[in-house]
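Only one chain is given next, in structure tokens, and it is the form predicted on its own.
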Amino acid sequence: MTTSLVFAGLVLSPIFGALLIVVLALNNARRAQILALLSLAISLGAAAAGIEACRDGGVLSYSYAGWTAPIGIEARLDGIAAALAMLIAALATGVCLYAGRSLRAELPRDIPAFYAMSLLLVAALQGMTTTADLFNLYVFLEISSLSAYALIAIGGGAASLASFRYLLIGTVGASFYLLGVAFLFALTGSLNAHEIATILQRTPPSAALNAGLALLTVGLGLKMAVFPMHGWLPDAYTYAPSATSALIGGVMTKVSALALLRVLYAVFAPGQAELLPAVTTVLGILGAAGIVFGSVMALAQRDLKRLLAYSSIAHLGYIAVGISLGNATALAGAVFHMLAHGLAKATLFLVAGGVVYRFGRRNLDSLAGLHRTMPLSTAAFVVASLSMIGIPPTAGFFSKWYLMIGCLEAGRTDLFVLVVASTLLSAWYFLRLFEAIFFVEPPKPRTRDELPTAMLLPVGAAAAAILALGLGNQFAIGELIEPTPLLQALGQLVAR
């Protein structure tokens, strides 16, 4: 597959799919689902081709409409971006397959619109993942946000209020990011990330440069939901339709985290901004606080989806800590945790949606006897939970392992101890769920009533992917993540 077809498949295919749904299937949910799945199949194939092309440090570059940077907009795909692009395409495909029955149970109306908005979200996230232009990233950031607001709001009631709160906070984040881009453009005259980095190497430190760094970090931190900028996340994940929770909970914050990683270490390389050490230090502190806050709040929840939402805040804290450390091992762990957490959290939300589908409730009491009623879904839930805790051979174990090694390489034994201790907190609240599933008897005896095949297939595939990613961690980290030019440059910098 040529480079142009890879980028077209990742970004343009979902956009055209959304347009086709609006034209041909806005009143036909089944047709909309088929169009969405066909579009995502193309995106999935493009992501697979991108992974093959980006192994061992390969990079794909494409200039839209033939206009090269800095005048034109450049798209770049390296191993990290390819891995995240595959996660986005795969989870979106699974969610759209799962959504047919789930949405009919939760949303008797507006179902075709869900597929169109999901495709726009996927296109925007793929655009953010692959763009090398900071303003183009802002455009995709806004498209992804608008799509997410709509996907949450279609739940009605409390979901509409959660979406409005997300809109307000998201608008502030986008404004901070855009102001940061404006400062960099004023200093460098360019919007291309790689050209900006080159110009900054010969630009003396200044207040404008520090202001640009601070604004970009805060803007992306809000989008990533780094503590204490997480206010939009719990309600959005809790009250959104289950399919929406799985999609945005699995991938959306991870793309903003990748953008933050690139800004800190590809645009503002170490030594190019006086404020960078302070920013990474604060990011590490907030990440550590988020790990504790999210874990403790998860322990206090009785609503399954809300528990999973607060758990996400804790795991975003792990990613923030990895980014803050700045060495190649920690960053590899942070990226791998994006993948591991994305798969695990999507699986958990899909099973939570299955519980709502079967019993119409999502409190912990509804899990009683689940292993008898939905044994296959329960098995997937257990695999995802073990990955969240960090038990081998799941993917979550290896991501935490790299993060802990990165902490030791940076001389941060305090963060190492925190990651270990927080794993015990994760085990605590997931053991509460296991207790309800395996040891609490439901008020009325339940017979086996597994999810329909269209819902069970994505759940099982996601759980299998968690194990496959864990067992294949050497491929993901050794052949895709670590050989990327960014991590190679950081490794050489530390070696010197």
The other form holds:
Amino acid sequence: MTTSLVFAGLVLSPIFGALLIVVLALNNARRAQILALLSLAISLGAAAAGIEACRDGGVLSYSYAGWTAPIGIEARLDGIAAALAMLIAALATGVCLYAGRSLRAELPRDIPAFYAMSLLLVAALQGMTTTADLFNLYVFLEISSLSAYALIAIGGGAASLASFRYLLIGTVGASFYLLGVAFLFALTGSLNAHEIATILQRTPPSAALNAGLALLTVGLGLKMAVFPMHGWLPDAYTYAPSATSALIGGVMTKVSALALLRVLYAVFAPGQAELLPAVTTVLGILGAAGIVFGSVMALAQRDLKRLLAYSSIAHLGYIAVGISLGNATALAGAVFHMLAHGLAKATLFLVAGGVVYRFGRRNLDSLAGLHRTMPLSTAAFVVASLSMIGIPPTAGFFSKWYLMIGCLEAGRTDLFVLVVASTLLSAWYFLRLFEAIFFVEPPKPRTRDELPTAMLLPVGAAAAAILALGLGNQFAIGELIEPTPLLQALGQLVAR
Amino acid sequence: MDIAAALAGRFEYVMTSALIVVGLHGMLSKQNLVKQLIGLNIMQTAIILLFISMSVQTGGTVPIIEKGTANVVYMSPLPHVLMLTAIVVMVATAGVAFALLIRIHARYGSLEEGELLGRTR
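Form predicted in complex with its partner chain, following the form predicted on its own:
Now the complete complex, all chains and molecules, led by this one.
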């Protein structure tokens, strides 16, 4: 009973919320926002119940419509999925609260549609984190992508073009994923991830198995924006409305990263795919290249949102490196980095949205004297930046810590050096931002003009969550992430 | 010669591979956004054909079990059902894409990639 309620709250509540908005509130932004917050509150409660149920290695499993796997579709929640589900629900709640004022300043119309699309996106992302069925994952992947295209295109003008590019590349990624599923289905006759893993253990290595693995990795890599498959990301994040950037930049790529992690280590690792070591090696190299490329490109940007977008590419590189190493410590680091980066990047985009809201511009010059205009938002911005650089006690420090230990455990001193050195790179471009805020004199004196409460509250809560996640890393990693069966199968964590 | 021998009797794989390549080529080489979208659709269709070709059994029939029939070979219904969903996804994607194209055309008056790059910068 509780199990079905958790999944209903996570996936169904936002879907019904979206439908209700379309039926009841398509011309009333206020009502749409209230409906969105109500259904997200249910989602939040379900995520909290999921975390409680998944502590110490618990797993919730539910068969849709009573048809048990492998015939039916199985929904499955483990500690990692519960943590990500909480991140998605919490960030979406914050963004929907924030969006009321921010969208009114940025969009001429279509504001109720924003809430409906956000809820659809949340439902699809929750579906992706909780499903154990590979084809079901494809459907949720496409639902999340379609709502993301719409959320980006709401920005109008250049956003439409960015969204169309994203649509082309994203659909190619999803098509590759589907093609990979076709190979796996042809080999095993099943779509359930756990049953496929069992069957693959006695399937001899073959070209078809390798092709399936390669296609799934490329497909999910495109959705996750691993370098050099990141081309769609900077424009999409830059031209989208600020609330969209925060929501999509915070959670969307992470969910694809989680799907990739599952495909590599829950489906293929127990089997005999000869290509798996090569795939993880290439993923590691691309991740490392992405860290350097994203950081260097971020250094060259004058547009605040574009800078944050390139920094996202760098941080997805960290996650890719963690996934490529494949030991329990590195994977725990990768998952924790999804949470840490999701929170920090959402905070930064929310503050960037606040800058757009107040000054109507988003280049670095408009940041001058921000600490006098919006002291509290600036404080949140600094906390999130410190987490992005990796300064204790913020969450970003602990994720990098686990990633570095994971590098050493795998004997990859080169990646260890890279992760340490790249911290200096990200420190460099965030210190540039601090310089633009604190040390550049604004052209005319700034008076205190803090963001309205509805926008400030999510910003402050997200910054507090970064600190809480950092201080509570023992709970998140020790009780939630590490005991999941997926990581237990890979061995003990070294760093604790 | 080996390749030809390996491909003989695997017509459906040759066909879907060719269609995927055609689709990707269209997406990469065409300047017009509508043509790129057509390339995408060709690629998606190829994957649907691949799934459907998997379900085929020689001499197979519609998978409805009737009383009094034995030793009947059935087609696998599962790929058909999956592809029904995939077709819906494909149509929805095309719908969103066309909506975006209409907006782009209304804003910039063109759907040629080169011209659009000049106008957005």
